[in-house]
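Just the one chain here, the form predicted on its own, laid out as structure tokens.
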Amino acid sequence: MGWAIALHGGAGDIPLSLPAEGRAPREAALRHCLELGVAALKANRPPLDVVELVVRELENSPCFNAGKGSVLTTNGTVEMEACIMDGNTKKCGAVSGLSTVVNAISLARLVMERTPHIYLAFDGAEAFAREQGVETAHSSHFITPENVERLKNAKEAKRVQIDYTEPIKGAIPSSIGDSQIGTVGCVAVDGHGILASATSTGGLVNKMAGRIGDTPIIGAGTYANSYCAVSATGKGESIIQATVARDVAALMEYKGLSLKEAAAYVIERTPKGNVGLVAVSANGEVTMPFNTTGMFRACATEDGYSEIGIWPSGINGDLEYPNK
């Protein structure tokens, strides 16, 4: 039994023609992300406040589709949602719908810590958040010029985008590429097993306004109990209905399954190109799977292991071991 993390920023059609100006950043932000969440649990942190810690700062980056740098409603407004959760006591909180909070995860923890909810959206997660003094911004704050043509070109193409998709063809590429910033979250578990896991996003390109996903719903973007923790990315929908974070769960606990066997399981059952996972578990065993053709990720134990990767194992050089 030791510490372990894992990290992701969304999964998707990567395109392995990722140019290093749409790569370099998102891997540098998973690298030092990595380290902080390491530090932490090296430092005792609990992993409820490690979680917490590592989402935040995925959020404040602009590479990823969460907090600054979260994908547009039709509408053309922001609108995130983000979870965390105790593996230890099953305590839970959730918001969608939030235009000003600067770092959702940290409002769905006061949800959890300060109400009798575990959920709360809209207009009740927004007055909630200044009711706590929360730090928030212009909803401007959040929207990034890449973001606002990759809407144009959605709703030019008639369709709403999961995290990472193929530039449509005829449009102009933006410097990082039509669809290349994703969903993030990260699960960790401390030397004595206790589990958290936490997700974050700015949902779907060109989604109605009003749309909720996978990323707040216990047990399908995120889950933790006293068996594992699980983060998933990818289509919100997809995932909803096959219950993803909490089937990894439930198989372990009632046939047995170890970590990666219930994880590949659940990927395998999941329709191909729709996604991807982190999970650890108690006794410090991580995987990372996902159908899609990438999953940008990052992952560290305490017996030396360390990865970051979007592709498969060999595919276009990817995959590093700092540390194996």
The other form holds:
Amino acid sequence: MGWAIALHGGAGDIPLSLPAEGRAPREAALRHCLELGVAALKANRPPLDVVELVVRELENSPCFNAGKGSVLTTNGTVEMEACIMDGNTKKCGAVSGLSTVVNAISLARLVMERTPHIYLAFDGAEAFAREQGVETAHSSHFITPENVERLKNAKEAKRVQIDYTEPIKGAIPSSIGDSQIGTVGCVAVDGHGILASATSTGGLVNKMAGRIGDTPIIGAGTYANSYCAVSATGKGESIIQATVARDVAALMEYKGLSLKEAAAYVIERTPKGNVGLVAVSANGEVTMPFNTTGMFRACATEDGYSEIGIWPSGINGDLEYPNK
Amino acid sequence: MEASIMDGHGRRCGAVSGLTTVKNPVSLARLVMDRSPHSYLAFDGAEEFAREQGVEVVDNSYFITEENMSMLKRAKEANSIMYDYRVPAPGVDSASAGLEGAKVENGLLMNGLRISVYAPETVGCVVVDSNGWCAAATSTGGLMNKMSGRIGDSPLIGSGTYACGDCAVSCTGEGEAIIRSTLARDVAALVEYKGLSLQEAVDYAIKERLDEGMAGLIAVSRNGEVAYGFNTIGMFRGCATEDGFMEVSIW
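I have the form predicted on its own already, so could you send the form predicted together with the partner chain?
Next comes the full complex, and the chain you just saw is listed first.
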């Protein structure tokens, strides 16, 4: 027992050759967010508050595909979505199709707490945002040059890219060589076993306007109940059909698997290269499995364990770190 | 309007939300599944896709009925949201959750009973063929007097709709309760992970997973079984199996 927290900045085909300019800021952001989350848990903030504040911080970082730094739709616009769930009450909130709200995760929380609904989207969600007086910004706040470039590459390649993208194979990496990692999320549990989960994203590069991914779908990208809290990342369409987040909890409850076993089971049964997740259990356990090349992640538990990583443990990316 | 469809064979799925002119949302959901790289399209993007695909579209007024307009007016007056599950109990003149003291009118007749304050239901269908392949689909206009942009359970895979190798499920009722309990996936998970029979899974989900929520669901299994459950007064439904069983009922 004890508190635990895990967070991610997206799973995908993160090359071991990721240059320093791509790696360092993301690791620093993960470390910073982990510290914030740990401090909040130590200060006895409710897990729901903790996951929201960590995800807000990740949204505000331009390094990740959420909030500022969101990838672009085929129209060159930003359509952000987010979801938050309180494992204690199973209350939840979700938003999609946001284009001006600085922190989608906080709007999702307001939907949960201040409306009779769970999920608001597009114009209706934006109208609600204005009613609630949340911070909004012009789309230029969210759009980064890297993402403009990424959209251009995707259109040229005429393919829809998973939210972490590699430059076209064989091509010389562009000067904006780092590729943004997609979706951010955080799960936390306090010493009483109260769980919460939050996820936020800009979605898929070059997605169709109006495309909704797994992030705001309860049971797909986000879930929390009395057993565990889960936040998933990867190819949204795969996560939806596999109801990834719900299945981890269901395996624990209905099949008696441990958190690690349940999470591994779900990851193994989702097509390779498609999914990663972070999860914590009511007992303070943590797991962060993925079947992609890598997943930006960090976790810490009350007994002093902490980890920040990109690739599977044991793979030392430093060996291929070109500028070291 | 919103809808979703799922093919248990391969667990492919498609969903749409926020449609205003598409005559058959469930067919657009299927096109999302079959002809787009995505699983879920909504609002303007979904309407645009509808036009690209050339599906039948009509003026928004096609969908609006007088009954719904008057019901919206009364809901606003009572400042309530009307759940689409309300069906009056046999012998009772009206069931009007949230409209205490509302005037009873001589409205529609259903099975010989007066239904005064009846709101149209979410619709859904689940099917299994003789190979054991299951599929599910759900479609709705959502809640009367809902906030603009509100998405309910019907287009959410795992909540209002689900199908896998074991079974197919479609839910109706209080959307928020169905989402919170991921009702459709839970029925299937109880079969898949806990080894319950279809009816046991349905009963368990309705009894244990809804808390204060009101909902119902229909389900079929790979073995050709049919099951349904609801904790509301009634649920409009029909079912049939190859061996000749057939039932249409409300309560």
